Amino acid sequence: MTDAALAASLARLDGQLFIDGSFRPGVGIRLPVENPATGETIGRIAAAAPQEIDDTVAAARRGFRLWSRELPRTRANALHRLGDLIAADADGMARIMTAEQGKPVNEARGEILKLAEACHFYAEEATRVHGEIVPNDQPGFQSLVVREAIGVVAAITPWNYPAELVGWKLCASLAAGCAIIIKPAEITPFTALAIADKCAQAGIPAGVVNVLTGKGSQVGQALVEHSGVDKIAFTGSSAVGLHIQQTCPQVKRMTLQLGGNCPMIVTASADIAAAVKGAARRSFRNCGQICIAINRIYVARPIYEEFLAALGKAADALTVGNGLTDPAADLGAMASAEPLAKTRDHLADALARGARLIAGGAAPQGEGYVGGHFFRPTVVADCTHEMLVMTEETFGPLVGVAPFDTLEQAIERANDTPYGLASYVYARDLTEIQVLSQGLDYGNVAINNVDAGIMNAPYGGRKQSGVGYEHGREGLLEYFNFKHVRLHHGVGN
């Protein structure tokens, strides 16, 4: 996609809502969307008004009644078409994402292709939703347990992965027979609107997929409180997730994928080169703006300095650039001024409390970085749990490192957090692997790799990292109600 084509695509989505199968100009106030690499305004979104929200919920309820009655194979075929359309336009959709989110085009393209993968995965799962026959304790009875789509889903999604985190909710909803209203983050709305356009092209019926834009505190909250919404699927901060729980005026199903403060443990038996490669990737990919990013690393003391030197070298070797003009850069711009400011605050706190700067620590220099939200990947050592970098989720390209002496000490420090989303281990000793995998209180534990989530396995957190699951068959079941049908047929009485 050329610059002119990108501008045309953004202009076509500017100020639009997607309601009942078509785009319409929003009537609400316009909010600017900026390119985080340059600070330039690339378009505007319409803040959905109360009547538009009501109209969307009504359209979704109509769409649900029809879509839930479709044959599973019909829904599966629609999802396959959607996946094919998205993959065919991966380059164009990636450039839209980069323009509003900042990640390099090559990385954005990979995310778009993962969205297509989710479409195809849940297309297959749609045809494998089975019930059960439950034995009764009396003759002449039969109990059937069937699964029925919940209804209308409000998906409130964040800015860090504006395609993939929409896709997990969208694809599971469509496979189950639900209708969905997507409320994307206000700083990355155009990716979600582009996805809605593909849904229309795929022939998904009117009302089944909708997109409302605006601020989460207004539009998102209105969906949380709306009596016509049956389920909330939210990905975002733990504070906002708790607010959603506390302010929902009706009993609703919820899937809340919340924050993380993810540790990595590197034992003395580890392959140090592999551990460094994994740490650099998972600490700094997407500028650390990912809930499963490595925030803190605990390294066995005998290999501590060797690991630090290698990680610092790896961090310094990563390239930072404008994601549109330098599509192969390792890091692009951070998505906005807010996560950049938090990264700077956490770094300043660590250094003030005695941490040692190993790599990074500042924005890259040069004319191409002026006006953008850039920061070099940063490593600090000799960290303690008195430092914010070790106790709060930074959500930026900053990682803290500390030594440990025993596995018990490493586990205790790794679990010393209210969060429980993902953790990472590098070790080659099988006893160490077993002790750590059992001892880490996290929903996802990756050993000798840093891919804590894959599409066909359940993904979810513990403690303040959320409730419910995405990915896998378990992610699909989050969009069903169970119904027990107890039949008296009289045979065998």
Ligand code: NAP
Second form
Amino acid sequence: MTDAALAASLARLDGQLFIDGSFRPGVGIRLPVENPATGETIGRIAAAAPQEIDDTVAAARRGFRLWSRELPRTRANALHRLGDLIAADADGMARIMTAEQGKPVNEARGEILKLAEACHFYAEEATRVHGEIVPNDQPGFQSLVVREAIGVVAAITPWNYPAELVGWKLCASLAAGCAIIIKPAEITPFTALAIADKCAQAGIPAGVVNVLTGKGSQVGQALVEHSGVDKIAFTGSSAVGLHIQQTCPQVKRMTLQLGGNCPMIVTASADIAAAVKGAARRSFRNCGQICIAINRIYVARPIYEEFLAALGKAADALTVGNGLTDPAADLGAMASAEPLAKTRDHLADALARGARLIAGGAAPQGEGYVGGHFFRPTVVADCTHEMLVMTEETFGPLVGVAPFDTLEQAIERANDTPYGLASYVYARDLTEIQVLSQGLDYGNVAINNVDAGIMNAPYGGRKQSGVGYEHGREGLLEYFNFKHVRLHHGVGN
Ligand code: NAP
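Return one more block: the form predicted together with the ligand, after the form predicted alone shown previously.
Now the complete complex, all chains and molecules, led by this one.
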């Protein structure tokens, strides 16, 4: 896609809401959306007005009645069409994402292709949703446990993965027979609108998929409070997740996928080169703006300095660039000034408390970086548990490293935060692997790899990292109610 084609795509989505199967210009005020690599305004979104929100919920309720009665095969076919359309336009959609989010185009394209994969995964799952016949307490009865789609889902999503985090909720909703209203992050709305465009092309009926843009505190909160919304599927910060839980005025289903501060433990038996490679990837990919990013690394003391030197070298070797003009850069711009400021704060806090700077520590220098939110991948060593980087989510390209003497000490430190999303282990000793995988109080434990989430397995956090699951069969079940049908037929046992 050329620059002109990107500009045309953005202009088509500018100020639009997607309601009841078609785009319409929003009546509300316009909010600017900026390219974080340059600071240029790339378009404006409409802040959805109360009447538009009510209209959308009404359309979604109509869409739900129709969609939930379709055959599973019909829903599956629509998801396959959607996956094919998204994959076919991966480059165009990736450039829209990069323009608003900052990640390099090659990485954005990978995310779009994973969204297409999610469509096909859930298409297959859609046809295999079955119920159960369970034993009874009296002869002559049969109990059927059937699954019924929940209803209208409000999907409220963050800006770090603008396609996948919308997609997991969208695909599960479509597979289950729910209708969905997507409220994307204010700073990355155009990817969600581009997905809605593909839904229309895929022939998904009016009202089944809708996109409302605007501020979370207004549009998101209105959806949380709306009596016509049956489920909230939220991904975002722990603070906003808790706020949603506390301010929802009705009883409604919720999945809350929240923040993390993810540890990695590298034992003396580890393959150090593999651990360094994994650490560099999962600490710095997407500028560390990943809920499952490695924030802190505990390294066995005998290999501590060797690990640090190699990680510093790996961090220094990573390239930082404008994601549109340098599509193969390792890191693009950070998505906004906010995570960049937090990264600087956490770094300053660590250095003030005695941490040793191993790599990075500043924005890259040069004309290409002026006006954008750039920062070099940064490693600090000799970190203590009092430092913010070791207990709070930085959401930036900063990782803290500390030595440990016993596995028990490493596990205790690793578990000692309010979060429980993902953890990582590098070790070759089987006993160490078993002790660590049992001891880590996390929803995901990746051992000798750093890809904690795959489409087939449930993905969710513990403690302040959330409730409920996405991905896998468990993720799909979050979009169903169970109904127990107890039937008296009076025949024998
Ligand atoms: P955020 O500030 O919590 O925002 C997330 C979404 O909620 C945005 O769409 C936001 O709208 C909206 N929102 C804000 N206030 C709201 C309210 N009162 N009611 C309803 N919606 C509201 O999070 P973020 O900064 O975008 O994303 C980063 C966070 O997401 C990190 O903590 C990260 O760990 C977490 N995350 C978790 C996972 C996971 O799977 N566990 C995955 C990715 C990210 P606006 O954009 O308009 O503010």
